[in-house]
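Just the one chain here, laid out as structure tokens, in the form predicted together with nicotinamide-adenine-dinucleotide.
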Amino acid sequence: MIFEHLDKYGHEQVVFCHNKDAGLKAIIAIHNTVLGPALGGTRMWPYKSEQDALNDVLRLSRGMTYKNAVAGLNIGGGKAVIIGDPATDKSEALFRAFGQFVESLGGRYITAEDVGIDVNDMEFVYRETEYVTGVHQVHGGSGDPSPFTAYGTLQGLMASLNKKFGDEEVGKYSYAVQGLGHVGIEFVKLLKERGAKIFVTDINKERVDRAVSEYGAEAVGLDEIYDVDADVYSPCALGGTVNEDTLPRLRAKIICGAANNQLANNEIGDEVEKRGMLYAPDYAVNAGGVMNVSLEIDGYNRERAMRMMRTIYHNLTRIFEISERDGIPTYKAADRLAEERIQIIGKLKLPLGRAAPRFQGRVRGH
């Protein structure tokens, strides 16, 4: 049953990690290391069953392969899940035991933060292994990736505007931004700096107030965001917001935002295309976060990070070209770009040692 699944989706290795004393139950999935060591975050979640945890880690690790490949990184795809409640089950022992398992893979898998995990948890993991990104800046880490993700989203937006309207004048157009968290508010700031008209919504009233008072945005209701007359719909909160109910209401010509898994399913992706809307594939647009942490592998450099974010523009342009070349929706074109890159670059057979982490410049304290 498990091997059947691994066969179907092409995973290389799945590691079940258990330490009774530390209360650790975790699974590390390495999907593909053709381009380089597998990088992807660790998620801590109170999964209802072990099967749910396994399904999640297999799905997420495969997603990382595609995301990292499209981002142009010499990095493969992996992910880890820890079964437990982040509110009650965290301990030093748990994360150190987990770190030992990461270390045992010798750099084939490099971890980072994900849902339920913060920079303090990573400090414990880092005591046991160097194969960690997203550690605190004092250890040579890159800090909060959200401003980079927002800047990367702006690059994806400019490529989308160019494709759809033939210019990149962000300020000429109007935007419906859903979600004003770490990424959303930074994105609003970038839009405002370019003089754009912005509609915003969030379940958190304080965040909405800030967008209105600091960035002159117009607040609309949680459900109203789908009806506003904006050129671009920008999901920056949850996944699945482009669905059967919302799509007929959207008047935007472009869907471009930072949220993960924006399309409820593939059929919706096809429908978006049929309606003549341009969908900027989420994992290509929001790659700023993973690009940023990937730079920790060679020694973090902020300038290099900003430069890297700008490549998102070209990645999106390439996706739109493939979509036209092959007559397929953009969400499929993104997958195709990833698969082509893995195939072609994989043939060059970079010695793994060259792509392997060196983690220079780190001050590693025990």
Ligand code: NAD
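Based on the form predicted together with nicotinamide-adenine-dinucleotide presented above, generate the structure block for the form predicted alone.
The following holds one chain only.
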């Protein structure tokens, strides 16, 4: 069963990590290292079963390969999940034990923050391995990636506006923003700075109140966000919100947001295309965070990071061109762009066994 899944999706390596004393149960999945070492965050979640955790890490690691390839990065795709409740199960021992497993891979996998993990947790991981990104600035890290993800999302939005309406004037249009977490609220801030009309919703009332009071947004109910008469629907929370129930209700002409896995399935992606809506593929739009932390491998520079975020505009433009060229929906065009790059660059790369990258400009201490 597991090997059939690996064959189907092309994973290179799956590592099951267990340390009874530390209470660690984790899985590291390395999907593809053709472009470079596998980079992807670690997620901590109280999965209902070990099979659910495995399914999630395999899906997420494959997604990172495509995201990193489309972003033009010289890194492959990987992901890790820790089975546990981030509210109650965290400990120094757990994260240091996990760090030892990351270190044992010798640089084939580089980790970072994801759902349920913060920079403080990464500090413990970093004590056991240098193959960590998103650590505190004192170690040469870049800190919170959310502002970069939001800025990259803005670049994707501008490319989408230009494709659909022929201009990049963000303030001319209205936006239905679903989700006001770290990235969502930063995105709302950027929209407000450009004079846009913004509708917002979130399960957390305090976040909604902040968006209303600080950024002049209009609050709507959790389910009402799909019926808002806005030009752009921006999912910035959970995945799968564009589905058979919500798509008929959406009045937006563009779908562009920071959430992962926005389309419930490929059939929905086909239907979006048939309805004349422009879908900006999520992993191309939300690549700002991984672009930012990837720079830590060579030595972090904020100016260079901001310059890199602006390439998201060009990546989206290229995806739209491939969509037209090949007569396929944009979600398929994004995959095609990633696959073409992996195939071409793969022919130039050394075989597996090449030296792992060493982090530059890092200050390490235990």
